[in-house]
Structures are given as C-alpha cells and as structure tokens.
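The chain below stands alone and is given as structure tokens, in the form predicted alone.
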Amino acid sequence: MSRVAIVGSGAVGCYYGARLAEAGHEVHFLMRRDYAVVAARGLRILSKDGDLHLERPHVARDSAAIGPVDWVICALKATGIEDARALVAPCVGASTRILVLMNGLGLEDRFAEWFGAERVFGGLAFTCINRGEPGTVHHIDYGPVTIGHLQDDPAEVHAGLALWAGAKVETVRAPSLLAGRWTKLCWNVPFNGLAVTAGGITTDRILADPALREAVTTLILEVAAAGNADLAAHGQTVRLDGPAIARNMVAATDAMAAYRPSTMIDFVEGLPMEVAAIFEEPLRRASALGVATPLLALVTGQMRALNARGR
C-alpha cells in the first residue's frame, strides 16, 4: 500500500482520495475550509457507486505535517497553480510521484519545472462531482480517471495505474498524455464555457437549446483541430477524431443527470474561474499554429471578461 497526499481537498480530491483510502492506502488530506468538520466527524461520500464514510481520515492544515509520501495527488483548481509548488514541495521525497488531477492545458509542464518531468503524471477525471455541506461530497455520475505520464513512459504509466488497483475507480491508460488533455478539453471548453456565458445554466439546459447544442459540437470540432495541430507540433502521430468525440460526448452528457460544471459554480459564487488553463492556453496554441477557432476565441473573450468582472 502507498502513502498518498491529497493536495487540494475539494470535491474531486476528497472523492478520489476517499476511494484510495477505502482500498487500503494511507491517505492524508491537506484541508482548509473543511478541516474542523472532517477532523471531528469524518469525510462522507454520497456516490452512485456506493456511499462511503471515512470516520477518522488523516487530515492536516499544513503540507509539512504530512511530509514525504509515495504519491502526491494535486487536485487544486487551476487558478491555484501559483500556490501549488509551495503546497506540494513538503510532500516530495526522493521517490515521490506526482499526479496532476487538474483541469486545463500545460499544468504538468509547471510541475516538471519544479520537480522533474520523470516524476510527473497527468490525471483526467471524467466525472460529475460537487461539494455538499462541509465534510460531504456528492458523486453524481461517471467517475473514470485517465492516467498518463508527462514523458509517456509506459512503465511509469503502469505504475500510475497500479496505484488504483483495488479502488472503486475505473482507470484508463493514456499512451499520450497530451492527446488525453486535448480530449478532456473537448468536454471542458464547451460545457464549462457555455454554462457560464449562457448565464449560469446546467448541462441539460445547454443541450436542450438547439443553438447551444450546435455550439457544443462546433467548439468540440475546433478544440480537436487545435489539439491535432499541437500533437503534430510535438512530433506525436496520434490524432483526435473530432466528429466521433463530439457524438460520444454529447450522447454521454445527454444521458447524465443535470450537472453544474465546476466553472459555472465558480461563476455563480463569484469565485475566480479556470479561464487561463481551460480556455486561454488552448486558444494561444491554436493561434500560434495557425488553426482557425473563431467560436473558441469568442467564448474565451467572454470568459475572460466575465472573470475580470467577477473579481
């Protein structure tokens, strides 16, 4: 069993950390807002895959109190990337691996600068998870995690998958982490972006509106085209099938319960949104590679303006 630190114990970090603890790993949660409640009452997961209550989880207010671990799972919001190094560093020892379970593009590169690329992994959670009352997380639908290694080392990917053996989490191998990141953006860009720019609405309302539904497909195709150009620029041969991704993602989102994407929640609560990593960086790469993405540019501009206004 591994010693694991969860840095960023929001909905995603708490859920996946709890599943690892359920599987027998020694999981330490770095907590801020919910520390007192979880320390007193435990961590409760209400999940479609079975509820879970960790009665006495390991919780800490400071990374130094956790110390070096086998795995750091960083599940901060991308808006917290500038704080990530200081929060993660006390948990990094000579053989520590780091799984970046965050939304957006280019985040693993930052961790590589700080800690070395050989120890950095990317995790892509395809799930519907929201926070409830303090100490409670609601897992609404889906839940698989795609695991890749920044250097696409097959042996390291195997080690990343092995961490989840025995946990109630479906894992998928990403032979190309970059392709996995762009695939995740094919969902995050349209559904997070339109949920906000349409006024703070849920996924079912997006797909019920014919114009917004069409915009979802257009954005997916633009993101896939940008991703393919980026993959080619990085010398990778894998390519994204935009039309197939659009069909599958729209069908999967049609089938799930009404969901509030994380960026929409931040928007309605007046919190900083993950605009830079989810929208601006993909648009920057598309522009640099000469890929026309007019709707992505429009939505990114709207998201940037709304983010600035919210602050």
Contents of the next structure:
Protein chains: 2
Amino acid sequence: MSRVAIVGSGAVGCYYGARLAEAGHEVHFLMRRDYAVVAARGLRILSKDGDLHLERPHVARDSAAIGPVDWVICALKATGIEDARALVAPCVGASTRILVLMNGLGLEDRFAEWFGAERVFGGLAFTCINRGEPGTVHHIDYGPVTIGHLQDDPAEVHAGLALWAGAKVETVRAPSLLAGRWTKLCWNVPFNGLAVTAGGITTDRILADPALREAVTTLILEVAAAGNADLAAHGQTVRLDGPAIARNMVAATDAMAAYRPSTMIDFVEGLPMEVAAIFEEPLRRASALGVATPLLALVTGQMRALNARGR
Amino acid sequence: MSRVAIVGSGAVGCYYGARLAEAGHEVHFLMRRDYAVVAARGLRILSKDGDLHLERPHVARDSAAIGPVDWVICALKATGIEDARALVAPCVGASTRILVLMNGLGLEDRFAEWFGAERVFGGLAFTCINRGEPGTVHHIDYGPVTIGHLQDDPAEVHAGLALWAGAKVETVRAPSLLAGRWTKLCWNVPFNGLAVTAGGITTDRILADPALREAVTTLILEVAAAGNADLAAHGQTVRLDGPAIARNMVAATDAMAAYRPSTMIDFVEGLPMEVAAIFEEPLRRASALGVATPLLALVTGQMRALNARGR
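For comparison with the form predicted alone, would you give the structure of this protein in the form predicted together with another copy of the chain?
Whole complex next, starting from this chain.
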C-alpha cells in the first residue's frame, strides 16, 4: 500500500483519491475550500461505479502536514500551475513519484523542471466528474484514466499503473504521454471551447447544432494535425489518426449524458478558465510548427477575451 | 422634394431620415419606443459631419397615418423582417420605391415578393451610428451609403442616388446589389460575430488579439468565396477580391474609433440578434454552393446558440 497526497482536492482529485483510499492506500487530501466540511462529515462519492463514503479521510490544510509520500497526485486547475511547485514540494522525498492529473499541454514539463523528469507522470481522465455540494462529488459517466510517464519509461509506466491495480478505476497505458496529451486535447479543445463560446451550453447542445457539430470535427482534425507535427518534432514515431479520433469522440460524446465541461462551469461561475494549457499552448506549438489551425486560433482568441472579462 | 417614410426609426433610420429632412424632404418617422420623446423634444443628431436638431419632425405611431410616399426607407432590425410587410404596406402607392437599409442577405427578396422587385432597392450603410438617450443619435465615424437596385437597373440606381443628392450623406453606386451585400457581409460577419462571441467586445479589442485578428481575415476570405459562388450562381460576372477586401477592411477598422457593432449591443442588452440574415443565410448559400466556410459555420453555430439563451 502506498502513501498518497492529493494536491488539489477538487472534483477530480477527490474522486480518484477516494477510489485509492477505498483500495486501502493511505490517502491525504490537501484541501482549502472544503476542509471543514470534509473533516466533519467525510467525503461522499456518488458514482455510476458504486457510491462511496469515506467517513474520516485524512485531510490537511497544508502540504507540510502531509510530508513526503510515495505518490503525489496533482489535480490542481491548470490556472494554478504557478502555485503547484510550492504546494507539491513538501510532499516530495527521494523516491516520490508525481502524477499530473490536470488538463492541458506542457504541465508535466514544469514539474520536470522543479522535481526531475524521471519522477513525473501524466494522467488523462476521460471522465465526467463534477462537484456537488461541499464534500460531495458526482461521477457521472465514463471513467478510464490514461497513465503515461514523461520519459515514456516502460518500467515507470508499469509502476504508474500498479498504483491503481486494486482500485475501482479503469486505467489505460499511454506508451507516449505526449500522444496521450494531444489525444485528450482532441476532446477538450472542441467541447470545452464550444461549451463556453456558445454561451455556456452542455455537450449535447453542441452536437445538436449542425454548424457546431461540424466545427467539433474540424477542430479535432486541426488539433490532431498539430499534435502529429509536435510528435514528429519530439522525435516520436506514433501519430494520431485524426478522422478516427473525430468519429470516436463525437460518437462517445453523443452517447454521454448532457455534460458541463469543467471550463464551462468556470465560465458560468465567473472563475478563471484553463485557457493557457488547453488552448494557447497547443496553438503556440501549431504556429511554431507551421500547422494551419484557423478554428483553433479563433476559439483561442475568443477564450482569451472571455477569460479577460472583468479582470 | 420627396415624401419619405422611415420605417424602423432606430439609430440608422433616424440618422438618415434626419439628413434627408435637413435637405428639405418631407420625412415621416414611424416610431414606437421614442415617439413621445421625439414628438415633445424633437430629434437630435450628434455627428462628426455636423450636429443637427430637428425641432418638430413628422412622427407617427402607425404607418397608415403616413400613407403612400415616394420613398419608404425600411431600417428595421432584420429580426423584424416578418413584421416589415405590414408596417411598410400602408406607405406603398403605385410609384413608391422602397430602400431596404438593413443588415444581411436576402431581405430585398422578401420585399420583392410582397411589393414587386422593380421598386426594391438596397442600401448598405458602412457607418457607425449608435442610439444615445431617447431622441438622440450618435453618428460616430465613416458614413457612405452604398445604393443598389434589386434588378441592378441603371436608371433606377440613378433615381436611388438622386434622392440623396442634396443631403449631407455620401453615397456610392452599387452596380451589383448582390455584390454590395456580400461586400458588406465581409465586415459584418467577422466584426459583428467576433464582437459577440468574444464576450461583447469592441472592434479595437478584436483587432488587438492576434488570433482574432487572423480570424477576421480568414472569415472575410470565406465570405468573399461564398459571395463569388453566389454571384456566379446568379449569372453575374462581377467578383469580390477577398484579399483586397480583407486588407482594406482591417485597415479601415484599425483606423476607426473603438466601435460596438449593433449585434454586440443587442447581445449585451439581451435583445434578439440578427443571426438569420447576417450568418445563417450566407452559410446556407455557401453550403448549397459547396463552398467550404468552416469559420463561418463555427461562428454561426455560436451565434445561434447565444441568440437562443433565455428564450
């Protein structure tokens, strides 16, 4: 059993931390907003894979109170990346591994600068998890987590998957973390982007509008093309099959319940959105590599302007 | 001197009606919202081409009170097109001409169905005019009005220009009304569309964002390509020079003061936006003609979703 620190105990961090605790790991949740509620009443998961109530989870207001662990799972919002180093550092010992369970491109590179690339993993949660009332998380649909290692070291990827072996979480191996990140962007760019720029709508309404449905596919093809150029630039041989990804992701999202992507919730609630990691960094790489991504550019500009409202 | 009815006395209708009255024409304003204020205090124009105060303009609450005129200038919002027939009909006699001074594609065709194509003109106001307090209109920048005839009859275009000969309004002849409409869309699609979908921003902020600035040009090229296919389908030989239009419109808009396009004002005020005439009809024609317009499709879908909010 491992000692695990969840840094960033939002909906995603709480959900996966709870599943690890359920499997017997010693899981410590770093909490700010919900500390008092969870300390008093525990953490409640309402999930299609079975509900769960952790009556007395380990909660901490401060990473130093947790100290070094086997695994840090960093599930901060990407907008908080500049705070991540200070929040994670007290939990990092000589043999600590760090799983970056966040949205967007380039975040693992920051952790590698701070803590060394050999201990950095990326987790890609293709899942629908939303916060409920404080201390409650709704796991709505889907659920596999793709796990990769920043250096794509097979033994390390194996260790990354092993953590989840006894937990009620389906995991998938990412032979290339970079390819996994770009694949995840193939969903986040169109669905997070259009859910916001069409005024705060759910995924089903995006796909019900013929023009937005067409834009989803076009955006996926652009992101896949940019991803393939980036993979080539990194000397990797794996490539994304854009048309197949578009077909599969549209079909999968059609089959999902109406979903509010996290960025759309941030938008509706007036919170900072993950524009840099999900939109600007992919666009920056596409432009640097000479890949034409006109729809990505448009949505990035819209997201940037919307993110600046009232700030 | 002509008898003129302004149907739809918003900012644009009031401005041009006032300029015709100033030139000595007998101008009747059909008014709803501002009737009482204008009847009591007159109509005030604040303009870079000279301020103007019509102390006792002819105002009417009902088109029947105006009766047949030489010229109807219909300056309704395009969202009110279904009401236009009933509002205009009482002003149409045997020799009445109708100038459709509205945004968007296909509106003149509706007037042609109702009243006969030979009397229908289109006016394209490349101008910045906003409502101020009731009874006051701000004419901010630019000003030429392009005048065309639905059948492109040169004698009729001449008559259309003659109306404005003594007025403080610069006019431009449109040899092809259809080409004029598509040219106007080259501005309205990107600037009205992005001003709304980027959250309600002014034209200067669109052009200050590198990604949105790029999207402006891409949208203009798409609209021009669709326009050229539409012109060909209508047997016309004139074509739009998309790259030149893009350069000129971006430069002209850079030179303008920060401007709130009418659709953006509607958006911010929660009013219905001119989505059908400015976005959906151009996209419908592009699709029918097999012209790829992916950015136009995206913005149209976004505008449609935003227009449906709360309705």
